[in-house]
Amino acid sequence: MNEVKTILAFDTSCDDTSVSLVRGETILVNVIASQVELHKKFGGVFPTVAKQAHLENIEPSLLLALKRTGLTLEDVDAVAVTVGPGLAPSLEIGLTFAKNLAKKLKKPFIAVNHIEGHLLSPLAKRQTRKIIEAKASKKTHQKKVKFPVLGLVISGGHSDFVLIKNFGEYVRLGFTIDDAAGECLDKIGRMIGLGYPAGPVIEEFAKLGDAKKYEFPLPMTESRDYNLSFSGMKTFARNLISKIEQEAQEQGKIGLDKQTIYDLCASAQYGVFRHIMHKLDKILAKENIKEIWLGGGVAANQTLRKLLRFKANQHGLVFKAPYSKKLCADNAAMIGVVAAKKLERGEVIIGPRAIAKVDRQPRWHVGEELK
């Protein structure tokens, strides 16, 4: 049994402002102020708009988190924040706010890698009556993890295969060399006219379509590494959609009909996931893996979860994914879970001078030391 500490965590890595209070792996509250409506007209995240919204949302989000838990800042044992990777203007708001708060409260400060947050997001637990009782006694039991673990971070900004040797010990096995999986699906969705963000719409429409209707290319089949590439799928989709529209026009029709859109969504989604599974097969054939964890925005996709769960079962492995869609998107709860692990290892920054030196790291790869 370990003594549980209360972590106040912040995440402003992209377009969502999030504040969470975490005890070990238990999420007490996870407040997320979404900016989706602000960025819709841009068809993507506009950095200066995101920065201003973070500036306006961060303090109200903190007050709401405290109100929902009934805790005060004096109940906090440490302050954690995403330092990178992410959009530099967005990271700046959360980092500055958290640093000032840690110095004011004279609490330990914990710098967290955003990708590590996604990697450990499957460990997050709901607060149940049993956990509340354990919290009251300041003790909790944690289920033992079987290492090594293969972590998949599949999102709009990242597509990584990470070997988790232990908490804090990470090796990037493979990553996208161009677009991320979620970004690819979003852009194909926009080509079809599904708006922003298109990923969730593609998932719903794919249920009504034929995944084998259009055969998307399987990239990098000859490469011996575990890297991914999705840019070719966008090009294929663009040419395919143009061809379908041209044929429709020749037949006196306008645009894409509903069933064609459903089939395009199903085929595109299948193509993206087939590429991920192809590389996963290569990893499982060579690496000694005990568990598979899935994190990132696309981790909310039920089709991807089913594919990975089936693959894990085939190999006799444990499969874990976040219990809530909110933990798949960018959020501070996963940052708090990582911070709790770092606090246990003594990986904290103490003192106003040391805290002041911490700077944002927009391109901070998981497994690298904080600069």
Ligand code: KG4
Second form
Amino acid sequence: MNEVKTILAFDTSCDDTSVSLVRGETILVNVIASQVELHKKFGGVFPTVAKQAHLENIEPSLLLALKRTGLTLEDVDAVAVTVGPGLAPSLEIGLTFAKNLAKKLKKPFIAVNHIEGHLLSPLAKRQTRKIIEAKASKKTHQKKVKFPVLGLVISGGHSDFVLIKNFGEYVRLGFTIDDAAGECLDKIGRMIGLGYPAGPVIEEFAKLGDAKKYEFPLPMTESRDYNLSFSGMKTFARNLISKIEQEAQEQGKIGLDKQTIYDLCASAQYGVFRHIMHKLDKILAKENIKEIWLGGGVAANQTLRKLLRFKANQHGLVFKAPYSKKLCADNAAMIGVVAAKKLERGEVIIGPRAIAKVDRQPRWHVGEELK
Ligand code: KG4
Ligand code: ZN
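Starting from the form predicted on its own above, please write out the structure of the form predicted together with the ligand.
Let's see the whole complex now, leading with the same chain.
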């Protein structure tokens, strides 16, 4: 049996600088240098600020990853990096750094799609004693995946339904035609004054509120496709909040009271998830799906996980989601997991000239060939 290869992976697609070392699906380390504090004042990610921070953080993050594992660059068998989709200035930093490193180390280079990373993130495993022992006795601890899998990537930048026919074989079934689900929650949160990103706060406040208090519209019920749209919910929230504020003013009060904020959070979260579940029902009725996987920042939300687990159970399907919040957010470990599959299939780029030609692809859809 072949020795499992050690992959060094990078992700600088948006506002987090991440470096990871993986062996197959096993994560040795997953360093994330978050820029959330830097972007808070902008209420979103500011590309030039992100680029500068990636530039400053990438080498220290690599050194930290090596230190935490006790490995050196000599132990690395391949270098992987997110090539797209993402913010062009951010992608450039990780890509240039990884290309130079692969050339210097004379190791294969693996170009990874960020969305494929989120899609396979539920497969990532902690390095537990059981895994180490299974590897030593050359037993496989991995349960076989039953394809086709339906992958949901629900984040601040994306809301995609992807049919995973096999590793490396993807068909985008549906996507958001405007805002992403996380973006919608962040924008509504901003209207209520919750700061950025608002998703995690909305989850907490929703627990104290009434999800049926305000009925958010269910978009695109007539359309036959599997696409999503969240911009109408944002507009609904804006109008609703001004109406509530006006009514409060007429009663001599200022702003929104606590319970109203909790009810708004619960209702908005319910509205966003109801739309996703409605389209999911359509997919499950038509497509032959065996497993449901969830990835992306919003995958950290326990209510969404519960809804999906329940739905999967109803249909007799397996449900998988990442084992930690870190793996839901943008991170390099998920890029390493994809790279390990690509390495097994021989999808690597070798030699300085071929590596130099790889360019960032800010709009690279999963399932499309690398240009
Ligand atoms: O994947 P991610 O880190 O970055 C993107 O690629 O977008 O996702 C961040 C998004 C933000 O919109 C954030 O509000 C949302 O994920 N998010 C959550 C939760 N944690 C993060 N949304 C709802 N509930 C959460 N617990
Ligand atoms: Zn992402």
